[in-house]
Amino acid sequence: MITTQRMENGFEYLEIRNAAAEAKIASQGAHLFHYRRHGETPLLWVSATSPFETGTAIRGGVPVCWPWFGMSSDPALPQHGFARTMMWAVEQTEEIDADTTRVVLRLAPSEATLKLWPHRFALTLEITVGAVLSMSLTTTNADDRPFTLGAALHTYFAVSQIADVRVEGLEGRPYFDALTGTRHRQEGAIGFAEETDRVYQEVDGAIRLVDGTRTVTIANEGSASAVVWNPWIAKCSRMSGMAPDSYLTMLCIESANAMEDVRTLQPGASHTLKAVIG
């Protein structure tokens, strides 16, 4: 079942319920901010202090970073692009079977987008909700000249206690440490005892988030980069939409086209960034 819901302030979202799982997707940003398989705790972390207000990005869930990841070369432009705060249209909904629901949302170019990024495009996000969560972000160059694209499905995972979590599957991969501006190669699984902000490259296999008895697998397509981020104590206390202790129960593992993994699309060409989480 798919229904349109509104919060008291009018903030609109789709609510999905089927035999396997439930989810909530905001019209603003095509932002998936809740996903839970029946009988389990929510997979996604969302800040209890994040405002659900028009024009303000939701802190948590899966923000869509597009058409660039991080800061643009122009510091006046919004971090992580503009897609996550713009209104998307629902293009298609489908109840595939009792356990599986598919939703496609679309963002079209407008005067507002052209002021921020002077390119015409077609952008869709396909979300399939079931026992497995799948997200496919497809960009088509509808302009008459090439453009270079960065993107991320900036997934905030809910964890029991960050100190007890490890991330596997990135062993041996090179990464850029955004905190120090230095490059390294990952040795062993990733653990957390301080602020972590890394962009991994040459990612060609599944990533595993191991949290006690629960293991979450993230399989990416159209991507050779992944971001692992936790703000820890000092940064968490400074960030908007976060409580001082939010870092304890969240970890971002982001399916990305970042840094060396940005993509250049010729006119008429398309690229899909896909994450399958199970």
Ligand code: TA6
Given for the second form:
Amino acid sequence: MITTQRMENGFEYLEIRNAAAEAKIASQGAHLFHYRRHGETPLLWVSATSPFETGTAIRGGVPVCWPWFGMSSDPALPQHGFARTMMWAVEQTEEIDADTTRVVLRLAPSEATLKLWPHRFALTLEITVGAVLSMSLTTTNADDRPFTLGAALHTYFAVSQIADVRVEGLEGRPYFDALTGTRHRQEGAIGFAEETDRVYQEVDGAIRLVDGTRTVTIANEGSASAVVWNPWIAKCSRMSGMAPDSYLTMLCIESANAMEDVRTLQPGASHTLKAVIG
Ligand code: TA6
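Alt. form predicted in complex with the ligand, vs. the form predicted on its own above:
The next block holds the full complex; its first chain is the one shown before.
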């Protein structure tokens, strides 16, 4: 079942329910902010204090960072691009079978986007909701000159207790530590005991979030970089839309085209960044 819902303030979202799972996708940002497989707790973390307001990114779920990840070369431009705060259109909905629902949303170029980024493009996000969650972000260069694309599916995972989880699958990969500006190579699994903000490169296999008896697998396509982020205590207390203790029960593992992994698209070319979460 797919229905359009509106919050009291008019904030619009799609609600999806099938035999395997349920999900909610905001029109703003094509922002998936709820996904739960029946019989389980929600897979995605959303802040209890997140605003659901036009023009403000939801804190949690899967923000779409596009057409750049992080800060733009122009500091006046919004961090993580503009796609997550703009209104997308629902282009297709399909109930593939009793267990699987597919939704395609599109962000069209406009005067507003051209002011922020002087390129014509086509951008769609295809979300498949079932026992597995699949997200495919496809960018097409609709311009007459090349452009460079940075992006991320900035997924906030719900975890039981951050100190008890570990991330596997990035062993031996080089990473940029955004906190110190230094480069390292991952030794062993990633554990968390302080603020962690790393951009991994040479990512070529599945990443695993191990949280007690629950292991979540993130398989990426069209991506050779991944971001692992937990704000920990001090930064969490400064973050908009987060409660002081939010850091305890969230962890971002982001499927990305970030830093060295940005992509240059020639006119007419397309690129898909895909994450399959199971
Ligand atoms: O992906 C990690 C990161 O770049 C962190 O440095 C932190 O800024 C986080 O994204 C949240 O960014 P946001 O713009 O959503 O507040």
